[in-house]
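In structure tokens, one chain follows: the form predicted alone.
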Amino acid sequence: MGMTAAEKILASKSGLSTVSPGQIVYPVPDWIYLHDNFVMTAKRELDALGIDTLFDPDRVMMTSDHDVIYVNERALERGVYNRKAARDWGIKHFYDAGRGGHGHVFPMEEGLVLPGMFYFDDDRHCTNVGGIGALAFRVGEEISTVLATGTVWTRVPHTVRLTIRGELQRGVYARDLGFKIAQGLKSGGFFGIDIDYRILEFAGDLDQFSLAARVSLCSSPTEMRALGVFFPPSEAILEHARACAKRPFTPVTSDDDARFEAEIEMDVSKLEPQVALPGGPSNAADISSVAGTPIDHAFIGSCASGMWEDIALTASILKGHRIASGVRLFVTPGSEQTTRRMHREGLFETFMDAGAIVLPAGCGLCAGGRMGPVANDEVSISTAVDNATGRMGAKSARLFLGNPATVAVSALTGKITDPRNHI
């Protein structure tokens, strides 16, 4: 019996020839992955336990991305004790804020994170890296463990295969298919699993999706208790990889004749453009619901659509245009890779001729609403990975999330707006 690609990687790691799910592994990472949030409380621990040097620093990497701007002397408090873990630490893998950007996005343009590698993170969006053929599983507190011995004992995962069938209509975009996987992928949704500690493996008709639109599918999973989500890697991916990687990698596939606990199949070829009504990614409705709904406030940005590609569609559709009287919109780079490809291609000439606000590269308002909340009552629609009450502010608040696409055109119109007949 074959083995599927996730345990494939964890059995290379573990120093295995195979494994079966359900049996505990020690997988040694090629890199240990701390944000900026945690960074603290994992310091505080092993020094309370006497530790002061890492298992091994050079894998370890440290990222800015949830607090890139201090609001609050919290927020400084923890940037300065940051910097100083780092230099204790001796980790040479410090990305600082204006040095990197999102934690989940730009180590896969950069080279850092390739197809075939594993990693452990302390937050949950790791998942991400499963759009270039890579594996991550958040262990939460248990990083710090990760840090000291270099490995924590982890349970292989069952894995469940999603094959797309038929591609998706102009207008209607990778986050659309998200909701609508999310949807389904909820307790009685019509998919009928549990996904809860189980990989989401996708199949089928994958290449019409570049590597944003996989990270963007890597997302919705992921607040369904996905452990892990995994696209085997195409050509395109390859050819990314190798072009930016900074140390040779092997791709994993499954094999043909692997094991998966359950196979769905899913036809995308009559989707419409979808919105995540308030409560959650899974609260997935056709746009024509919902549409005419007005709004106040929209964000484009985070972990799942802010990558080049996101950013290039909102800034085609702003071209020309301003931005709804009373509508703030703001816009969040996901790497600084991608910031300065802005600079160099007029896209803040764009934004700011739109009236949005751009933010600094990083998490953006995803991370709680840090920067541009929302107030009481205000409705509003962004590209954010959740929209649970209270996610950007006021609890009162009416948070949708769309595709940018939708996002970009509700602010310009100032209410929720089919994309469709605008692009």
Contents of the next structure:
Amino acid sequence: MGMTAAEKILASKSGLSTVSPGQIVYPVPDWIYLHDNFVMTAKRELDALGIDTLFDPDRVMMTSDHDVIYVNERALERGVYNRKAARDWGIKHFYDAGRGGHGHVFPMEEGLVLPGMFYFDDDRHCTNVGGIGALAFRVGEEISTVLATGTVWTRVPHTVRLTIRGELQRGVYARDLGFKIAQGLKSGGFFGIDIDYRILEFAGDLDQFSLAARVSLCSSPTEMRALGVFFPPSEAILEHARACAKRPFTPVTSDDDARFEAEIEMDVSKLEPQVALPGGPSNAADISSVAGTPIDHAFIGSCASGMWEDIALTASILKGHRIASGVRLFVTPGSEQTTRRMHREGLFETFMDAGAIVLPAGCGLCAGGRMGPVANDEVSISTAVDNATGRMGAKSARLFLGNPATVAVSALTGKITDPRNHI
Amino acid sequence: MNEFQWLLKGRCYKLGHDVPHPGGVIPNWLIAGRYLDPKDLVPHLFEETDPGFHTRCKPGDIIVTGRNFGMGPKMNGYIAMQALGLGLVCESMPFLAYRAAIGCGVRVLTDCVNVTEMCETGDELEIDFRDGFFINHTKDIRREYPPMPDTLMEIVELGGNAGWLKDWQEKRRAGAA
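With the form predicted alone in hand, show me what the form predicted together with the partner chain looks like.
Below is the entire complex, every chain and molecule, led by the chain shown above.
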């Protein structure tokens, strides 16, 4: 019996020839990742135990993406603490504020996270790396165990395979498909499966999806409690990886006779642009059902929609136009690399001419609305990963999610608008 | 280590399906406020559905739940359960809830199919978490459920993740000495 890609990666990192779902293993990761909001918790726990040296500081990656510009005293204190922690621990891969961007975006752009790699992370959005054919598991507070010992107990998950049939229409994007997939994966959803602690592996007509699109598609299943998402890397992805790789890597794909817990499929050729209605990313609805709803606030960015392609799409729509009076639009690139390219290619001018506000690379508004929050009773449409009540500020605000084009067009018209007539 | 009680004898406290961690197990304000001290958490366990629960339960009592218990990866409610010496037996748990319970040192069995049909609140139960044996003395029912994996028993015996890591560090220091 063959293994799925996730099983092969876990077996390899655990020093085993084979693993099967349910088995408990102790994989040694390629990276141990923690973001700025978690460093203090982990360091204090380890300090209290007298653990002042890490398993392997060279494997540790620390990023500052949740609080890039410190908007309160707590964030400021944390930034100071994190810099000292990086020095004390001897972390070389410390990407301080302004030095990398979003930790679930730039490592794939810069050849740090590569196909076939595995890492442990404090945050569930590490599933993004499935877009490049890697695997990462969230372990929350147990990241301190990994920092100290180099591993933590891991139950091998089942894998569900989703086969995509057909191609997305012009003006329909990966986020639209993501919302629809989330609707199918939720409890009682149309796929009729349980995705809790499973890997969702994509198959079928995948060549239409770039790295940015694949990363977008990793987002929504994560909100439905998938442990991981995995795309077998295409030749284009491998070419990108080879061009920027800073470490050796070995791509992994599922064996032909791998056992999947469930097989589901989806014809995407007739899908319309979707929005996620307020409450959660699985509340997918055809955009026509809410078109015309006035908006006050818009945001483009997050780990789901912050790559160059997302930002460039947005700029192509805004170029030469002004956003509607009374609407504020925030744009957050996912990485410093994208920010630099925005400078080089004149996108800053485009956004400024449009009246948009460009924020430094990172999570942007998606990190709990620390920057650019919504006020009471406002209506927002954004590319955030989640639109739970209160996620971006006031609890009485109505938060819609859409693809970057939908958000950009809606900011121009001042109301939720189907992007297909504007691209 | 030898005194650790893997066999619990106590009263059943039965809950239904889909009890969420925030609200269902412990009030959300304690989760959002990142309260992790057992002293803060114990008085509020099951407070929203059963105020004063902590004054009526005894060490060794066993919480028996339906499917999908404790949705959400947070640890607060399990810290209170561990401090009170309670066991936990579930028809199913989201994996991260299970992981949180283990990480807090709670004796827990999951995937116990239809276990809520085998008992009622107040029944006298006997559960051995090492081998999964379940006895309801009140109803004279015996069942066998999946036991705790050996590798996770070590974490629970040491009081959860923090205790396990402390033990790891002490052994490392002793080895280096």
